[in-house]
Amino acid sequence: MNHLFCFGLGYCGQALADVLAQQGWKISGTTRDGGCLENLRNKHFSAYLFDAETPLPDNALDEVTHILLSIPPGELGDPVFLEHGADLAARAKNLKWVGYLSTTGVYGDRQGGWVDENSSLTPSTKRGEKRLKAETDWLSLYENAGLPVHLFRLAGIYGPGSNQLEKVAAGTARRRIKPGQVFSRIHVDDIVGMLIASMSMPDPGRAYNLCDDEAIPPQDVVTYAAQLLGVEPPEEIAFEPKDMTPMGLSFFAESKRVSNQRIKDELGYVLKYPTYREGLTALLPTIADRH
């Protein structure tokens, strides 16, 4: 049987987790939570309190045939290439496939411009170099172990109750106007069956960019989603960094195109959502049912 394991049952490690499961998969995985535990064990899926001070129990990875690693870098590096690096390097011969959920940060900026795998990676930002350094701890399992691994560079992330009509609905949207500013998005549903595609194609060592087909200003998506809403958007104001969280101003401190082209060639991945459109009009009646 296969078995998923992800180190960090969050939203995209649960929207894997949950097609998995429905075409058979056995799932195990973790989370920081207690409150979550509960949740993930009644969905039958076998749940560990996971973090830098809590490592696994020793069985816990027995049989385990895929890995998904979604836990962010801390201050100190990845937690679970910190934990249980060594452990996985032994279990390299009976693991199928390990993915790694990075970040398109790794690129940095390019004012606009385009970058596909093989640009340099040069982050301007701490969370991209964070991110960088986790990659490489990654990759030199696979250059020293065998450890099948692939790393996926993650655009901006949206879905089911994590997206701007949810925050236009809720009056907290904004459009923010930064010249020149672009990013790319990728709905959770396309990231699901990307790396789906790469499960049933591995290739280790090798990087992709999970992004749709259209990098656009952050505004732009405010706009049509209050379009869809049928309410007007709120008025634009300009960028200003003192107003941004800290992962607001990741976001806004690089502007560049990403190619996905590697998906489509080498996996033959066909995008649900080519673009922000399509993905927030499929999203639409998830808010309709609410308000």
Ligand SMILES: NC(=O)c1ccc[n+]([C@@H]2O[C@H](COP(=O)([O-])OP(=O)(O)OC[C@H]3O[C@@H](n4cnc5c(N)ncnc54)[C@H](OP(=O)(O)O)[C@@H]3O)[C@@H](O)[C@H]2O)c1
Given for the second form:
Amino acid sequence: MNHLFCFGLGYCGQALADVLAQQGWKISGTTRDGGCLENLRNKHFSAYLFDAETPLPDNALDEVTHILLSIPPGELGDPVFLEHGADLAARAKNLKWVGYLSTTGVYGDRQGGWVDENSSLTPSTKRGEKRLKAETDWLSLYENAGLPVHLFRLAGIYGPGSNQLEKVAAGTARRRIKPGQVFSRIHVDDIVGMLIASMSMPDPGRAYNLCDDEAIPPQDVVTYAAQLLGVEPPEEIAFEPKDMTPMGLSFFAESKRVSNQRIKDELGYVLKYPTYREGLTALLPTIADRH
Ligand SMILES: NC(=O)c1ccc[n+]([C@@H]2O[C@H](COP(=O)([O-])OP(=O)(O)OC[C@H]3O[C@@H](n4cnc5c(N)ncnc54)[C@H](OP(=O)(O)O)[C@@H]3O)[C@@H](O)[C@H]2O)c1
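Can I get the form predicted together with the ligand as well, since the one above is the form predicted on its own?
Now the full complex is given, and it begins with the chain already shown.
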């Protein structure tokens, strides 16, 4: 029986787990939150508390066939690699597939230029540097122990409950203008589709960019979301570093166009939502129901 273990049953992890559970897979995974633990167990997932100070019980990874790594690195590095990397390496022969969710931040700033998976890895933020270190650590277990690791470099994630329609409807959307800024996105359903495509065609050691076909200025998505909702978009405001959270600042620190040709050529993947326009249009009913 296929058995997925998600280190971090968060937004992407649960989206993947829900689809595979429907197909009869056994699902296990982690959270740091006691309330979330209960919700996961109510879905019949085997859920465990895990963080840098709370390792898994010894038998939690027995009979696991696939692993999704979706926890971002902390100050000391990737908590899963630090706590369970050696354990996973020792189980390499029993694992069919391991996927690490990384970010396109490992390419750094390209001032609007293109990157693909062969581009140099030159992160321009501390967050990007930590990601690159985590990627390198996981790849070392492929190279040294045969752990079937695949790297997935994700663009900005959106989907049900987390998208610019929600922010416009809640009055929290901002149209911050930074000339020359472009950014790539990916709908969570396409992340799930691409991960499953990779599982059916494993190629350990390979990296894939997961993004849609169109990198555009962030404010264009807000404008389109407002149009769909039939409301005025928020005022345009100039980008001001002092008004930004650290997460927002790292988002605006980099401008690039990310190629998704490899997932099309090598995994034969056809995007369900090729741009934010199809993605947001499909999400509109989820907003209309609530607002
Ligand atoms: N959001 C984006 O646009 C974006 C873009 C590119 C890449 N990414 C990366 O892609 C991955 C998946 O994204 P996502 O949106 O699915 O993330 P998410 O919803 O925040 O889920 C992350 C999961 O990791 C767990 N986690 C976080 N920090 C942890 C820690 N220090 N120790 C143990 N567990 C920890 C969380 O546990 P809890 O359940 O306790 O919260 C959660 O289950 C993340 O690594 C994210 O950084 C995100």
